[in-house]
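In C-alpha cells, one chain follows: the form predicted on its own.
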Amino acid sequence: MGPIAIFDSGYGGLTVLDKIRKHLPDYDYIYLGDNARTPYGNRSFEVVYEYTKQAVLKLFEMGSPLVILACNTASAKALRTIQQNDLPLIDLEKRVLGVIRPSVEKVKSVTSKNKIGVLGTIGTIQSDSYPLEIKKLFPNVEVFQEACPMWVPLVENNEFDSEGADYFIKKNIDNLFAKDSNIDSVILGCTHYPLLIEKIRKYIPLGVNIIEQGQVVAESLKDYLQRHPEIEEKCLKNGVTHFFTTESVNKFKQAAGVFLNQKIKVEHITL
C-alpha cells in the first residue's frame, strides 16, 4: 500500500492536488514537482517522455500504486508511451493517469454549439492532444486552439494579478475567439491557469463555459477509484500529504503558499 502520487513539471499541479484532496480527503498523497527542469512546455517529445518516466519510476519506488500526471505537457507527450510500453515491463499492477482525457470527457456535457476552444502551453497545443482526443470521442465537435506562452511565467513569477497579465490574457483570448466567435466552451489546458481565472473570466465572452482541470480530474479520480477497487485498496488512507521538489525547497514553499494558501513541509529529491 502507498500514497496516490501527483506529478507536475512545476507548481501548476498543486491546483489539481488541492481539488483532489477536497474530493478525497481521507487518502495519502505525494506531490512531486520537477521544478529544476521546468518548464516542459517547450521541450521535445523525447525529453518530456524521459523526464516524466524518471519521475514515475521514482514515485513507484516511493510506494505509490497510482500516479496522476497533473501536467498537460507530460500527459500529451509521455502518458501513452508510459502506459503502453513501460508499465507492462515495470509493474502490471500499477497505474499512470493523465489530465487530458478527463477534461475531454467533460466536453459533451457543456457544449451546445459543438465548438470548443483550448488554451494551453506551446507544447500542449503543438501536440494536438486535445483535438485528437476530442475527435475520438466526439467527431462532430470542432476544436480551436491558442498557445499562451506567457501565462505560466506570469503565474510562477507572481505577476498573475498585474496589468501585464491583463495584456497577455486578453491578447490570447481575443486570438482564440477570432478563429471562431461561436466557441461556447473553453478548456484551460494548463494547471497553472486557475490562478488566472478572474482575469480569464474578465476577457472571455459572457455565457462561455470554462472547463477547469482540477475539479474535473478530482471527479474523474473519485469515479476511477470506485470502478477499480483493486487499485483503491492499495491506496493508504491517513489524510497525509508529502511534498517533494527537484529544486529549491524554500522557493517551493513560497509558491505553495500562493497555490494552496497554506504552509507546507517540503523535501528535496533527485531524479
Contents of the next structure:
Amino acid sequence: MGPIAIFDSGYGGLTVLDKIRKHLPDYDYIYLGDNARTPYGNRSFEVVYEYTKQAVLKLFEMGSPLVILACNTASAKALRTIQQNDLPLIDLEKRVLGVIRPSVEKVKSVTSKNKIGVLGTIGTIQSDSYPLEIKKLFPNVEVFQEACPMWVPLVENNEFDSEGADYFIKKNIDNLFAKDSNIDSVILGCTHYPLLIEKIRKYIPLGVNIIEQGQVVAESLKDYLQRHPEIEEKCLKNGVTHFFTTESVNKFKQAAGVFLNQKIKVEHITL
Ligand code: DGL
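So the form predicted on its own is up there; where is the form predicted in complex with D-glutamic acid (DGL)?
Full assembly next; the chain just shown is listed first.
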C-alpha cells in the first residue's frame, strides 16, 4: 500500500492537491514538484516525456500505486505514451492519470452553444490535446484555443496581483474571444491559472462558464476510486501529505504557502 501521488512541473499542481484533499481527506498523498526544471510549458515533447517518466518512476519507487499528473503539459505530452508503452513494462498493477480527460468530460454539462475556449501553456495548446479529446467525446463542440505564455511566469514570480498581470490576462482573453464571441465556456487548461482567477473573471465576458481543474479532477478521482476498488484498496488512509521538490526546500515552502495557505514540511529529491 502507498500514498496517492500528485505530480507537477512546479507549484501549479498544488491547486489540484488542495481540492483533492478537501474532497478525499482520508487518503495519504505525496506531492512532487519538479521545480528545478520548471516550466515544462515551452519544452519539446521528448523532454517533457522524459522528465515526466522519471518522476513517475520515482513516485512508484516511493510506493505510490496511483500517480496523478496534475500538469496539463505533462498530461498532454507524456501521459498517453506512459500509459500505453511504459506501464505494461513497469508494473501492470499501477496507474497514471491526467487532468485533461476529466476537464473535457465536464464540457457537455456546461456548454449551451457548443463553443468552448481553452487557455493553456504553449506546449498544451500546440499539442492540440484539448480539441482532439473534445472532438472524440463531443464531435459537435467547436474548440478555440489561446496560448498564454506569460501567465505561469506571473504566478511563479508572485506577480499575480500586479498591473502587469492585468495587461497579459486581458490581452489573451480578448484574443480568445476575438476568435469567436459566442464561446460560452472556458477551460483553464493550466494548473497555475486558479491563482489568477480574480483577474480572469474580471476580463471574461459575463455569463461565460469557467471550468477550473482542481474541483473537476477531485470529483473525477473520487469517482475513479469508487469504480476501481483494486486500486483504491492499495491507497493508504492516514490523512497525511508529504511534499517533495527537486529545487530548494525553502523556496518551495515559501511558494507553497501562497498556494495552500498553510505551513508544510518539504524534502529535497533528485530525479
Ligand atoms: N503546470 C503546468 C501546466 O499545467 C504549467 C507550468 C509549466 O509550464 O510547467 O501546464
